[in-house]
Amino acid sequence: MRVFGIVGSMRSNRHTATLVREVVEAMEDATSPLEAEIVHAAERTFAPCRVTCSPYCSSHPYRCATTDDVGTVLKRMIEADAVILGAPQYFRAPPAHFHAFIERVQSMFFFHETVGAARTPSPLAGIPCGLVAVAEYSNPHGILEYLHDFSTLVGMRPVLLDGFPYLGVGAHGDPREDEVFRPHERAKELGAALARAAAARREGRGA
């Protein structure tokens, strides 16, 4: 089983890093072997959408006339069995680097299948996805929010929790602090149900 983990922080080595590898080791108990990969946006290429360009999206499915890092990223996921997005939250919003790379691969997949003349299917479609979001001085969910928008947009499946925030791992401030979030509780939960998820999809599709 192969999992693809994304760290939207500009900082490689802090809270968000640190959950994102938090549940992936979860991953690590409930299934064997498993294969991870994780890349951090910081140490990426991700020049902004220039929307003019919507001509060469529409006719190529998912595919980009921007030559950069977008397109090795948007090839692992594809490739995983499930895929880990972790990002914090910024002047209440995340980094503008993750974002571009958010921006271009929601603007591939938006243009093809709205504007382009043959449809063809998400390459994403039914990934198990699960989330992860920090913010040190307001509620992470905000970031959850648009992390799943992003993902359910794409045609990946974002797996829930059973209790709160739902949507995936928050955290407010220090993860060590947190007894509202939880967030080293609910990574742990989360590593679980996405090893399911992607057991169960893999299972499905006789891999």
Ligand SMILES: Cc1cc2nc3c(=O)[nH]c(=O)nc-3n(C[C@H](O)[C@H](O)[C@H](O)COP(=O)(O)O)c2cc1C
The other form holds:
Amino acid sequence: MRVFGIVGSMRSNRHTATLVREVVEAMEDATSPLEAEIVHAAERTFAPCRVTCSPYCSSHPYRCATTDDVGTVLKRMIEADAVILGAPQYFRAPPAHFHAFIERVQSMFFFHETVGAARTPSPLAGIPCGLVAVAEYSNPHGILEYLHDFSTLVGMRPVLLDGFPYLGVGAHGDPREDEVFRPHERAKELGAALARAAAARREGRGA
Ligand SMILES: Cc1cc2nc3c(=O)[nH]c(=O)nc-3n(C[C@H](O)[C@H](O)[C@H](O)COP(=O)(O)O)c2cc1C
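Form predicted alone done; form predicted together with the named molecule now:
And the full complex, kicking off with our chain again.
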């Protein structure tokens, strides 16, 4: 089984990265063998969508005219049995660099599905997706909603939790001291739930 995680923080070894890693570790406890890859947005080149080239992605399903790391990261998502998306809050929004990735992927899907003549189904359809959001002094729920919107708009299936904040793992301030969102507990639950969802999908596809 393959899991692919994206850390949207500009810092590669802080809270977002820790929690994404913890979700992967919980998946490792639940399923074997697990092939895990985590990419850090800060170490990749993601340009914003240029929009004026939309005739290209309208007619080339799920491909983009701009050649940077967006295409290779999207390919790794498509190949995965489960995806983990993690992002912190920067000034009431996700980091601009990570959002450039989200914008580009979303544009490819949007222009093909709404303007393109022939419809090719989403290559991410049905892939279970775990969400992680971190904020310091604001509520991380807004970032969970942002990630939830993105994942559903490209056809993935966000894996929900049975406890607050339901949409995924949230952390408010230092995750070790957060007794409301309980991010470390939730990361374990999310990893286990993601492993179950990915196994069920593989079984359903005869993989
Ligand atoms: C540029 C910048 C802007 C930030 N803006 C906010 C904010 O609007 N609300 C908030 O709660 N935290 C904000 N923070 C705090 C981050 O959400 C917090 O430091 C988080 O842990 C960053 O993720 P990381 O630990 O993975 O780097 C900001 C941090 C930075 C660096």
